[in-house]
Amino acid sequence: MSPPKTATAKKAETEGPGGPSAGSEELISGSEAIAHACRLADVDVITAYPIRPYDTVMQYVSQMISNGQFDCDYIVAESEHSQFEIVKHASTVGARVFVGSSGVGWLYAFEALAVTAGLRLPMVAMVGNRALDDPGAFGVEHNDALAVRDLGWMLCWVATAQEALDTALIAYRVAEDQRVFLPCAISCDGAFLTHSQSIVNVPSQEAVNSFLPPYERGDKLLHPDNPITIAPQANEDWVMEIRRQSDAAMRRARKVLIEAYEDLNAKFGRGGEPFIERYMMEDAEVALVGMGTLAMPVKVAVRKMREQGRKVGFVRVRWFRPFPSEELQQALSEVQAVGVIDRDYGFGSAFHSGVLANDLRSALYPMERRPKIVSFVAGLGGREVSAANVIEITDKVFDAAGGDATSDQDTYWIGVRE
């Protein structure tokens, strides 16, 4: 079945490494891109409960079903907790599933989120990143998705609608690989990505079928003919072993992710590096690090500063779990100082930094020659991060590189009204 066309779709057949009719170009939002990925992945069960800004994915999926373009079991639950429980159980019997939420809705499902990871179920979910209440706000922050970072969920941030579609396909391939069997959350910045449109190459069904194998649980399938226990009650003698198995699966996910990106690059002609994106880093003296749609203003500012002769680069973290320690060590090995821009907060943490800054400090600590790290909090609640903000941040990073001993001992909140 050919991909559905929106009213604003730019219909143009493309030639890619997979041959003719490799896909079509469409003007769609990040939420529409995720909905396309669900259709192309032939997801069996999708549950829904409305909360902004994630609910736009539900709307596009239901529209496809209504138009006869997508066939799946679409279940509207009575709460966020219930929708995650439904797909959790569907996954145990071999159904490919999709679900999502935002902000406090994601947290309302927290019991189900923890259990899903503990059960090693390859659920794929989207988080439309949104500030946690109170105060109530619909703008983007990353703390909602980051809440599951240490539970066994794979966790990534995407910057464009194209990357959202491609990463969803990668998420199914990696999560459902029997070497992994872990859930994956795809984080999409609320409004900046969920509601903003851009040109996206939507691959053909044939191309996706060649990339994404069917979901097979093997001897772990819950079925009357295969009597096994799901969600066992383990006493204290076995919890350590179970946690260790999950740790081993997360370690193996690195290799499986690399394989998936290599295949995506070969089949679709895009994908880039698996874990990070480097921008103008070849001769950079200082670097900025961030996640998600922050990439757009940072790249604009980096280009402006490069025109002025300032050697600054940018590294975008794509996968937060598993954390790309090796890749970040390599990418930042030659710079003098790093500025980490967090769209989140870690109240009371070391240096009162954001979550990404603290993990980056840990990742770079073993380096014999490690750069200074300056942490910044910006763009909370959906506030714009401007090119001027990025230049202000870069000035402080250059100060640290020049020997300002205080620059890397505190966290700077950018753009806060006095």
Given for the second form:
Amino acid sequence: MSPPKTATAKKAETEGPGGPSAGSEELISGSEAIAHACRLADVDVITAYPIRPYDTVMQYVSQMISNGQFDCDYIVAESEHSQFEIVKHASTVGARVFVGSSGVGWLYAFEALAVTAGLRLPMVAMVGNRALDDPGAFGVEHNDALAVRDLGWMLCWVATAQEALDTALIAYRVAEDQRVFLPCAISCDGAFLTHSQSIVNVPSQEAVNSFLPPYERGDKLLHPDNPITIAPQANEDWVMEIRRQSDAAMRRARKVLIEAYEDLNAKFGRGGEPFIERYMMEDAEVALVGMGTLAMPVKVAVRKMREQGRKVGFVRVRWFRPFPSEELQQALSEVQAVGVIDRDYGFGSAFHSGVLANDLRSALYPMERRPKIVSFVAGLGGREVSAANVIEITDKVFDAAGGDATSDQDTYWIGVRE
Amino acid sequence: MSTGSVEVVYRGIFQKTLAKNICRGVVFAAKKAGKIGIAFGRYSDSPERNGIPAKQFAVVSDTEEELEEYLSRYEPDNNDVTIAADDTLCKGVESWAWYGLQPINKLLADGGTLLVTSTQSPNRLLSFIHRKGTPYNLALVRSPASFSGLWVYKDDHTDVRLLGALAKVAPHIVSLEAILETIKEQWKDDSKVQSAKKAYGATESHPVSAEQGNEEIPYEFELPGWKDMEEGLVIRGISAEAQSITGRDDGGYVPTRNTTFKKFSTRSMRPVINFDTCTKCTVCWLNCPDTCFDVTPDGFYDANMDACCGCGVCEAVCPVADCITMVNEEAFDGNDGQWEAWNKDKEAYAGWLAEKIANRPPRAHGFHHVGQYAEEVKNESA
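Show the other one: the form predicted in complex with the partner chain, since we just had the form predicted alone.
Zooming out: every chain and molecule, the one shown earlier first.
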């Protein structure tokens, strides 16, 4: 293990196999893209504990360290709980940290996850989305990351390896902003993103340095010269105020995210709109909404349907926390019906919908003219969602737009064997 | 109003079972009169630490609707009776959801009764008990405080004696007949019935006027709003500027302490220090879990009585025979330090010290050794 560094000072660009030169193009997976982001962000402390599909990030990080391309404290913990606790504490002393897990591994760390936001520690985590076992299922479902959705974690879903890399840099910038100081999890769909390689532009160290300032903990730095206690016991006399502070930080995160995307677009020439991606939404009569790699078959299907003259568009939710209510209200204000495709479930929730559908319904409720919302559950446990599935979904959304009164009163399971 | 409530203030862990027994007794007895009741605990620290002031309440009523009002409250106020299970609690308590020192009679209704187990005189107790501003009664059950540990219960009949006394001072809540019947049913022990009956007869009640009592204004503090509070659960260290007990720049060291949560209301015994035999070995200073020893200019260690919880660790670790001695808290007024008194007049201090130690009323923190409980029961029945 290398000696601890005192600051997130950037080092010289390195060359070599797997260690890209400035602004290079690489054929890499989503997991490898995240590892590159860690290297470029010059992360100080990384903790790991293997679980598929997140373990691929471990593999690439350790390879970079071994090749001398990346210098950080890399600690393999004895469990996810310790894994997240170690970076939580490292973050208090001013170390930039990276951590990650998948499925039930993420949940094994839940105690640490639950308290991190209240402590206002900018932990950045990658969740390789995985079904919650049993029976050992390792395909993608979003319920793992979604488990922390109400606890002060910023949460986003990415669709490509490029977006994974760029979003990880955004995550550090926003999480470590003193106006925010909240943890952030980047969700990457298991297999479809973690194990799929595509051509990615890996930015130069100089470009990243110009975008990402060092982590400055300010007067909350745990250090002998700044004697503080973090997280003493607090009861009814303090807890509600602590929650309100986290709430205010999450509200402020919105503006900080917008600034970060503006800067990313200016410096990198990519990044797009901060919270959502709109695909063929101009003149759309119905819209589909989803997160993550689901975007691929949906876009294929939307193009096919557009060729047939069906006015359908797609809105991909990139940031789930903070939830982009304003953007979604605006994007969906003109459509007659919305089909929400959840790669997760909310057993027993309103209309038995998935988590995204429930939040979206809630966000659109204050609108004067509300579109119908039809909810779908698809692709659980890593099951493929095909373009044909998406067309089947869209047919039902058009039915709702046409006045089918029952279509928004329940949830359709797509691709399940009857 | 047909609701009656009893507050039992006790010392955490040592008196937990005692307080619970009293409140359960009240509810069962009220049931015999056709009333319904609830008993509930309100701790001020969890898990309850040794000696920390904690509470149990019993509320009885004619209807469930009236009871509901009490169930989700921190602490019911306007209690008909407040029972102090240890008379040193009369100095005030740092109670759950109370920010500062709460006078023992604070939650007592006008005209209610403060019932204390004590061997002290009413006037002595009133020198501790803060002025209430309205008249009430002070009733005494003659007995030292009943202490035992968490896992054992010292069944010295204090629970039933207090229930008998309660029937005397608040017959509108429980009648003697109902209490005796309840004790018979719940404890199945005739001697406990006799103890309750005896306590009923022996309980003395003294009227206390609005102006009687300790004139001290108990400390309180305001909690900051969420915008003023430090974010990230961060508490700033208090700067450790060297200062002296004497207030002069003459050496010595007094650590800066929390000015709002003082903790001394946890104390039922306090250390007295013989500075003439002290060897300045530092062991008490090093071992005190609450950093309550001040270093004096001449290198002695003086226990600060605002910070001392009375745990007795200093007495246990002191290597010098009879240098530090734990004495029942009821023997003291105020929280003045001892070194200054010793420094001023060593002879007078030696006399004071000898008097405190010689006349110290019996008191223990739970049980010190295996078999102590059996010895105490034997002595009490003798």
